[in-house]
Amino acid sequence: MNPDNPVIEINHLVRKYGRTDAVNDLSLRVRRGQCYGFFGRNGAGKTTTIKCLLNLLRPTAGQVHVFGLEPARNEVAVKERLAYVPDTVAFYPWMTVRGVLEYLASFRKRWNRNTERDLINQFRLDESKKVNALSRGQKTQLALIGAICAEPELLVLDEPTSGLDPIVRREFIETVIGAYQEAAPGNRTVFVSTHLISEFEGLIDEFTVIENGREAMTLGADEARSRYKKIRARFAGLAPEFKPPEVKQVRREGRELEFIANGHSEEILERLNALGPEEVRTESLTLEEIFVAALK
């Protein structure tokens, strides 16, 4: 695969249910070796849209590229080359750990021994122990084992961190999906639907939002921080009105006035210095906060 070909590709896409619309003419781009955010509320088109790459649902519309390859046709070739962690994971229940590591093991070309064990231990997990009997987090630690020991090419998680406790969601964000990427820079891609975006924070890349189905936004995590920003101003009296067609959010109260700037926000600070205000102050969003702010 050439390296400046996308890894997905996807081109208007549109899913129905019916006469829903889950997914409404969305396209986007994930380049060899991002960390991507598919970001979005509940509801918002992101599982269905994570189906449709996988061919586990069908396009109603639009083209679905992965490798340069529709996954209808080239099932096998796709699926070889990645893992996936859906939001709800499932095992045979009479499994034990190990018979499920076992078994996902036996379908894969490669398979990390040593991973396995660090983050066998990492996680705590009893292998003798049967899957039914494992809390939803252990499952979902389990399901996370499986996919970074098979070493693919792309890692797709769709709410991979929601069962787990804070702690074991922050150090398997840091040391496992930042340690998969770094054993092979420019080559292994994260495409990760979540909405715990503060704790993907220093990962991502690139972003997508959707909402309705629809993209709202996409832009490189650098370029977004540096485009939204949340500027404070404090006045000697009552904060005057204020609200050119740059800013969003703004809350006035007392003396002080906050607003959110979308873009040209040397603009906007000269135009809010000329007012007279006693302090000024300005910081970069989050990109939890950009997502909330795009949104609203």
The other form holds:
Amino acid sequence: MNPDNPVIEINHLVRKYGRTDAVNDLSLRVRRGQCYGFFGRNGAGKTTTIKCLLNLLRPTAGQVHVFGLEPARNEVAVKERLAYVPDTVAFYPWMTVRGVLEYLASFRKRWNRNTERDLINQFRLDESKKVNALSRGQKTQLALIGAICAEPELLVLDEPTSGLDPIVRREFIETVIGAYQEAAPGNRTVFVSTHLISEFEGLIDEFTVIENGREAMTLGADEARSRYKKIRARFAGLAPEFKPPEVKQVRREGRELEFIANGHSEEILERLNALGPEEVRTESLTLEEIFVAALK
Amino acid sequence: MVIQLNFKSGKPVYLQVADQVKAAAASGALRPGEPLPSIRPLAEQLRINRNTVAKAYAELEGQGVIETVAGRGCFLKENHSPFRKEVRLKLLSEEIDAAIVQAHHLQVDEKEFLGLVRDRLDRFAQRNKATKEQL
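Since the one above is the form predicted alone, can you give the form predicted together with its partner chain too?
Below, the chain from earlier opens the complete complex, with every other chain and molecule after it.
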């Protein structure tokens, strides 16, 4: 496979449940080595899209390619090169932690015992414990260890941190993704769906926001942060009307004016300064704030 | 060397990392021949993607600030710029232009601006002296 070909390519994907369009004309591509965010509210169509990538669902229309292959026609060839962690992980409850890992390893051509040992130690998982005695966070940790020890080229994570307490979340997602990418960073692609965007702020290279099954926005993370700015100005007297076409969510209260600019911030600041404010402050939006702004 | 990221600055994250390494070198917090943190621990500590740290280090290497020694990591280089003086001055002019634009928007006049440049140069000189005296 040509390394420049996208690892995931979705073209005009439509998936209906009865008369409901869960995904409606979605297109995106994920390049090799990227950490790609797939952001949307609950029910936006994230999980349906992921299930189409894994051939757990068939598209109603449109095409899905993973490693340049159609998952429906090349199911094994696709699945042996990726690992998937669903939002709710389930194991055979009678198995121990060790048993689960051995069971998962038995399906795989490769299994990195060093990574396995390092992460078990880091997460302090007891290998002899039965999985039904694990907490939800521990079950997710176990699923993530099982996913990355196989050293797949693509790691698909569906809401990996939802339902976990904030301390666990902060700790482990960097650890897992760091360990995953370590051996071959250029050939380790992550596709992560989430609505808890702030957790992934620094990890995401590029993202798509999905809303009602449609793409609402696709941008590089740095590009997004340089485009979306929150600008606040304070005036000596009452704040004047100020509504250039590129700004959103203008708030005007007393002497203060606050709004969000989507690009063109140089020109907007120029025009704002012409109104003679006492003070102007500019800051970029975080990915989470951009997500909120995109959906308003 | 302490690196602090600000996602609200609007500056690409890899440039924030690269610029802070350069600032540490300019203030003596990082000295020639000293190693930079390895990519994975730094990425985990900053909670960012390792690609971003790798990109910052590649940028620094391209600018001749650091060098990679195979199997040992990245190190700060002595007298680092590979560019000719005119090129270096031109690169610096672009940065100064950006600061001038910013000064205009923040209503800082010429005199205040030049005074601030003087103050900042003194600050770096003092910090450099302090780190040398600690040796």
